[in-house]
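Quick heads-up: it's one chain on its own, the form predicted alone, in structure tokens.
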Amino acid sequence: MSARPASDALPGTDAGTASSAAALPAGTDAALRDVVGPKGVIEGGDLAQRLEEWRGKWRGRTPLALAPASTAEVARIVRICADARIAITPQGGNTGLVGGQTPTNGEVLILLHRMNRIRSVDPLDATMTLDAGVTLAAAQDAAASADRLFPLSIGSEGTCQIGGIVSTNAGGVNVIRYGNTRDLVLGLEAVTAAGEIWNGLKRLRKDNTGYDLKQLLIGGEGTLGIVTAATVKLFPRPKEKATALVGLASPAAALELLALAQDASGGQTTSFELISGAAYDLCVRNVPGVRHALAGRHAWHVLFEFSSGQIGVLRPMLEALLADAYARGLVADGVIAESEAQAHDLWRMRHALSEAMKPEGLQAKHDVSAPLSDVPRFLELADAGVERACPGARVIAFGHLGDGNIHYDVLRPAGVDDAAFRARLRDVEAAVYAAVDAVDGSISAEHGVGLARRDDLATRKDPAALAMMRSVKAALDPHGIMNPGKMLR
């Protein structure tokens, strides 16, 4: 967004970015509280939890936190804030990993959890329309109750909310088959920066009548408007799943296994997760109930799953695939889940990896992507660069090999305290990003930009692309009140 004259900026802020003062004017404060009533004003311990990012990396402040119960209430709140040039930060389940949900500059905090209606589920149309505050787990259950599948699946699905998922363009473990959030959304309802309600809740698969406005809001991190509802695609519910964990020597072997799996399953590979031995060991050490599922130790693992609308076809297919992979020398050991409980235990390990790192102190976390065929090269280059930047640093690499998304996290070396490691963080990051550049990848695959990647985006993204993004921001949020300081600086 282009800078505005200093006279247009709010007190205590830089020109070009609006932000709330420490306390709202009495009349505005009362008007905002009146919109939601006593039940919609969040204070005390409930507010304290909302102001801290779940890992404790960012802590925010706000003069007022409001939980509207309807789209109309969201619109009234935004209209009041727009008129008074008061900045806003929307927040869903507070599970984001880049700080986009935290009101770090004293913005009014808008919480969407009271907006939790499943508006409709249409099995014949294969669509579902739901409020922004519906949790992902509740959305999955609603689809299942109609014998349909909403395939988005991420580790925080019991807490994260649809509005946040849409605003961050969440990915997850099933992208290889169903795509990420951007591919699953048919229509949106949103409140603009002027406090107007945009009803774009279409259920159409094809609509070629101009700009696809919803795509601006998907992944927009609340910087252009507030998503209040979404219409999403549903799919036939699988009748059978088959889950396996294998140990192998290298990411290159895992990539060959992926190609074999895709060919053998005829496109029925739903998930394909690459997990380093170091990541698995850390999970076993730090997460109660997680154990090694294979007899020996392996440098790398792949956890993958097939799903089908037929019963009795997947197990023979999976057994034949593993026999072929073993004969080719790609796989050293493996196990096929014999029950739903065993499959759950294997996925518990994968979903608990972020939890496993939490006790390890300061970390350099990276959410990157590379072309599939270049993932092994990225990992090789990143490992070598990180070792040069911080000798002895512990690399925890895992992610969605099926779509090229690797979570490349670097933990402090043994015997090194947080302060000493902090001094190396920029060097570590530079090494990882150099490896990303070498394979023409991306520094943010599914977590978003927020605060964590904002400055990196400003210096690394194509200048023409940045100029276009700033033009869109200026057009849709001319006063800079929507989640200022996130994504664009």
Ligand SMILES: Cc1cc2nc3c(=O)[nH]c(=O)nc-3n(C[C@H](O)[C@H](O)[C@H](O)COP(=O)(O)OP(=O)(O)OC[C@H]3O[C@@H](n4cnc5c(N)ncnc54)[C@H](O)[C@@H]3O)c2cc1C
Given for the second form:
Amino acid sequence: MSARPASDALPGTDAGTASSAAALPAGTDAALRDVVGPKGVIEGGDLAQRLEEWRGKWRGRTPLALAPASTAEVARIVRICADARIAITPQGGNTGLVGGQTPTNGEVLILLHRMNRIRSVDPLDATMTLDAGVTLAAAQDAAASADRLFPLSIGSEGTCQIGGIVSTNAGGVNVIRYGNTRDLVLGLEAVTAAGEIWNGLKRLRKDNTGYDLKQLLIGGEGTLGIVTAATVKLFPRPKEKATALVGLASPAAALELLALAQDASGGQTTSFELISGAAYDLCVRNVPGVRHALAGRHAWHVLFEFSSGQIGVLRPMLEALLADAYARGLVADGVIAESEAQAHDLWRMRHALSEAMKPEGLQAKHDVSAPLSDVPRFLELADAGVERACPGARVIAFGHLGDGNIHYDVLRPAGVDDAAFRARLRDVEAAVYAAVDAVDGSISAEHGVGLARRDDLATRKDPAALAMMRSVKAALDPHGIMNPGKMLR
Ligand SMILES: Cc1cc2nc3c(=O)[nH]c(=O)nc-3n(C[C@H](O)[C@H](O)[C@H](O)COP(=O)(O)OP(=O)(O)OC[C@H]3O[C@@H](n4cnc5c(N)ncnc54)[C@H](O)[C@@H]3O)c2cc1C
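If the one shown is the form predicted alone, what is the structure of the form predicted together with the ligand?
Time for the whole complex; same chain goes first.
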């Protein structure tokens, strides 16, 4: 059995190019509205915002956008849609970067923001259970109010939601210490494609009772079911953090510094972010309030942070590490944040990098990963390949070096217009992917597949793995109503 392809449109979808979606049958439309009541039908300006991806890359259309207030309402909606074979797209904070949250084929849009209850915070279990529509920032605050840490941290945390981070297996800046979302989730509650409620909100650290179903939904991009709640792990709250920014000559030097930092901190390195000089310059130019923190200019920078449950240990540790790194010639200049405000300013630069790219027009974005030790080789190969494919193109590279994850963005060369650059994009992408292949890396490290990488996945993923993915999709969503056309064709 295979899942229905995107082009084979379901009733309730219009895979054509019309600017508005085909209306639902009147009885179905009324039944769906009835589930959520007037408060749960999203229309007008609120809906327009939800139909557009934040950078304007994808625009969707929908016959109906519903914001259920409970898991039971989600289940009733999905059951009606399943019976009528109507396609659904779930959406959280609409901050996804690969188009997965946009109803591009006229799907019914399910918005989770009204489900925003912190169900429980248990410091003894070190767990927290949250509705899918709780924002990541609110989840962090809820943990902090119980003197615990929920460590996931990404630039969109004020807006993205628990259901979204689970469904994209979000990563971010603390993965090196705490893992990504996949490592942080203990249990899930979800509504299946048949409209059944699966209560898998376990708080167990060990549970070997067969297939780990939650792991299918984590990173599932809404293609297998709708996540309605999650139980996540909490950690002791660090009592102290130490943050530093250094300038260095090469990614190879940064990699050596990472090994030294891990040794020096005894595993307390919480973040280790690589930022090219060009990326930093762009941020200073395009984001108000961001300034260069080091006196000179450097080809590369690392922003890194240690955190500890003890007070007074980190600063001497960091100073000794930097002295060692200077002595070895790894670091050319550096600054240690003297206050929380200074640390905040350094992080502001890192978090504003996506925003800094926005005014730069057409660009080829890549979110790739490589084995740690191969990151320098990946960058060398990609730079050379991109220069061959599009001479003069500007490369903006930054990312989570501690996880081998590089955001490798290619900007239009000076003097080349968008049309000429667009004609080169395929070649640019091929060059970057060739470099990924050379180091046995991944073409999507943390942003997922969605629409942006779907066709690449179809041609590049191991055929046996693709066949298993299709079997899972067909088994859990036999009518292909869950976010069809995303991730898999
Ligand atoms: C400035 C900025 C910085 C970012 N930094 C990072 C980063 O460092 N690391 C990182 O990993 N990502 C990053 N992202 C990407 C994005 O924020 C994450 O992918 C985030 O997890 C998406 O959450 P969301 O709630 O906005 O989901 P959405 O964008 O609404 O949806 C994303 C996907 O999840 C599905 N989905 C959403 N909610 C549900 C649900 N309840 N049930 C089932 N499916 C659902 C959607 O259908 C879609 O396929 C960044 C984005 C921005 C704008």
